[in-house]
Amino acid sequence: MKQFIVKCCKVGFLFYLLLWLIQIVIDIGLRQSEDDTYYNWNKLYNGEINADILFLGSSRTLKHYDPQIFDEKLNVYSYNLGSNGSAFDIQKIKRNAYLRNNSKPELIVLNVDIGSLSKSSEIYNKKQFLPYYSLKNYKDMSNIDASVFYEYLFPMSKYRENFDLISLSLKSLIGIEEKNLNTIKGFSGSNQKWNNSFENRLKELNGKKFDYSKFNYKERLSFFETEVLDINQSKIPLLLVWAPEYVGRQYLESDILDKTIRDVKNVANKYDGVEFIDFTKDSICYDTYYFYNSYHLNKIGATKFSNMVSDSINKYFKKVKKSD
């Protein structure tokens, strides 16, 4: 019986090692992939970005800040690391990975809004993180998603519902992957015109505003300030920008919007090298021509907005140079 148990343990251990080996191969394939999900992550982890100006944030960064405009107007190399569904707690994972593998930027532009302050209940588009699980990001990942603990412990469990990724990895490894890239320097502009999602939302709300009664405002503002302090302690100048929102949406957020803008400004004023620019009162917020929904600018709006932020950064750089 003893020999049988020992034999089972040996077989189990060998199977465990085999799963680790398979997982490492799948990880390597995805880390070479040029699929849109992994392209920018791979550049980030390979230390191939090294931007002068780095844009961080959620989909409102991804859709609003066009690095090509900033590069041309400011004669810099900029990059957009915004991603869909990313509140500040998820953005932290990407920012820390960037700073571990790339040189410090001359300026970080962090988009701020109520959505980014929210606490993530899940890791949105979790598959983007799978090839890069490590002890360095374990704490931040597991704080959001408890299943990450088991995925770190049991090899291949993280790919249990992602057979498409296994296929993508193998195609990447043998060189038959089709390039699927929808971003330019991380920016993903939208050619959509104003759609009806806002009007539909108004019907659903039936005269009510957005409900923030379950929003732990104090805790989330504290988390945000911790993030600002973390960047500030890295000696990286930080520009907090509240990008335009359609004025109709601002009305729905009005229970906490002004208070949040005021508190963000107060946080910025606490630290040297941190400034805040608010575009919620700009005329662009009153014209649906520049939006495809109430929260996101289309490509026309993003071009206009990127030019506006470029001018603000130019003034910021001149101010810093003058103070030196």
The other form holds:
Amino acid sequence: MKQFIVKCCKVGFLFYLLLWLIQIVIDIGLRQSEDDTYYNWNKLYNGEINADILFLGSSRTLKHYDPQIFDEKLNVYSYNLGSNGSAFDIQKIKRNAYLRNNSKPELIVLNVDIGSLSKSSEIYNKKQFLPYYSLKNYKDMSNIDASVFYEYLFPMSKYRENFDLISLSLKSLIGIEEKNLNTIKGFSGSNQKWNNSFENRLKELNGKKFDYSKFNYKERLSFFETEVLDINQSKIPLLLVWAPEYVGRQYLESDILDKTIRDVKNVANKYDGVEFIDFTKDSICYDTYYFYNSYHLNKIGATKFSNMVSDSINKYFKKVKKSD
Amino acid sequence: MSIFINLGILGFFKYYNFFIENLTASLNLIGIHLNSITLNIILPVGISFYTFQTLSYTIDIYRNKMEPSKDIISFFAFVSFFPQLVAGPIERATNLLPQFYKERVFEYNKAVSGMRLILWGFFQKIVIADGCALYVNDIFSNYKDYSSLTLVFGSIMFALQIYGDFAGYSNIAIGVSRLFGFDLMKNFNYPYFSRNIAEFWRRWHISLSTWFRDYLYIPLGGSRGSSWSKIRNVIIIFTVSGFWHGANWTFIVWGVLNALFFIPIMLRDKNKKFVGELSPDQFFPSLKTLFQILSTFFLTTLAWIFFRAQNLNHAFGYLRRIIVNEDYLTLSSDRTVNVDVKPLIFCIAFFFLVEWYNRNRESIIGGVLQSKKYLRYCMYFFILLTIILSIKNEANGFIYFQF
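What does the same protein look like in the form predicted together with the partner chain, given that the last one was the form predicted alone?
So here's everything in the complex, that chain up top.
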């Protein structure tokens, strides 16, 4: 039996090492990939962004802040690091990775909304993180998804059900990958016109509003404040922006919307170097022409909004200069 | 008394609701209206398996094939032997019980072959069965939305799923038992390479088929007697086999269909035709053998549709949709579950290649590259890698656990 156990251990250890080796190769391939999922992550980890102004947040950041407009109007280098389906707990992983690998920005613009305040029940689009598992992001990731623990422990298990990524990695390694990029400086504007998803949602709700009874408001606000404090302690000026939402949606969120905006404002007022701008009362919120759904601006809306925010940033910079 | 208690427990837990519902429905048809009183019965896991195991013990003692056990611990260990308790193989008391009496010593070669079987069993379950399940679940649930070709693809996927699932479990059970020094009977013998239905049933779920053969078919007269008694016996054994799987008409139709496929072979005295090795002197099968294999696979797959369907309407609807469809040729498998089917097809091809290579060998992956150690280890590693990459976030239970 001893001989059997020793052989099992030897073979098991050999296979374990081989799996690690393969995982490293797959990681390297994806870290060179120019696919949309990895392009911005790779720039971020390679320290190739080094932006003056950095936009952080959820899909509402990804779709709303066009860095080209900011660059042109403010004569800066800006970059959008918004990502779909991410609340503050996931955004934190990206922000920390950015700050570890790039120079400090002159300003962080953090988009705030109720979606970002929610607690993530899963890591949305987890595949974007796979080549970049490290002990530095382990805690933040495993807090959201318990299976991350096993994925750190068992090599290649993070790529389970992701044969497409293995194929992408190999293509990237041997240089036959087709470029698949839909973002410009991290911004992904949408050409869609207003779709009827909001009207359909209204029908489903049948006169009811969004249910926030399970929303742990205090806990989420406290988490948000920790995030603000974290950025503030890094001595990076922070602009909190509540981007426009279609007015009909604001009604559905009205149980907590005004209170949340007030509380975000109070958090901003607590710290030096933190400002808050609220666009929920702007005229843009009343016109579906600028939206493709009730939560996201289309490209026309994003252009208008980016111009508005850049004007605000301009004022903010002037104010800071004056106070200096 | 023992047989009565065993069948009584099985009948109550598994078939009570089915009988009551069908009885009241039948009486309703002739104008007698009764309210059916069904019970919320939770079916004990593996009841069909250990009931048949204890039945075999009783019958073998009655037939003087063995002595009653005087060792109660060994007896209960035989009934509740954990590797095969929930889904077989259904062991005979004559084979398994005496192994509990003996002192076992660790055998290196047996343990190694056990590990190989476990590895291959996980490959069958996780890579093949669970991979196919993604497509099967979606296609069978939404069959009205799909083309004929997709439905054919779905039924083939189910044939592979159920084989991978059940044979995988059996291999894991046999492998684990070997680690403990026990020898369980082989449950599958490359069934999808069968050249006719009779051969298929000698290669599929062998522990159940031989159970029915020994304890039902032969006592009924087997293949002796007139043609009518032969036909009767075949229909009985296949219908009971279908009914054993579950209290649903779909299983009964599945059993009857297999009987209908079997009867012509038996009447032509061809049921023992393919008992020898399969294409022993050549790597590739002859065209004739290939045709026989494919036509047998076609028939079994056709019957599997009934096995998989929720009810008869579902099964007939599925078949009707394959035949009467505006869209025959679009294969929409990739669209259905948003998962690329190519890696699965590759793994299925690998699976059948390994099976074909070993078709006339006892051991499945031990037989591969027997003398070439490094190549053998490469294969183990490849299998392990595909298993890891195929593990699903949502676990799929074993199909046969429900029986």
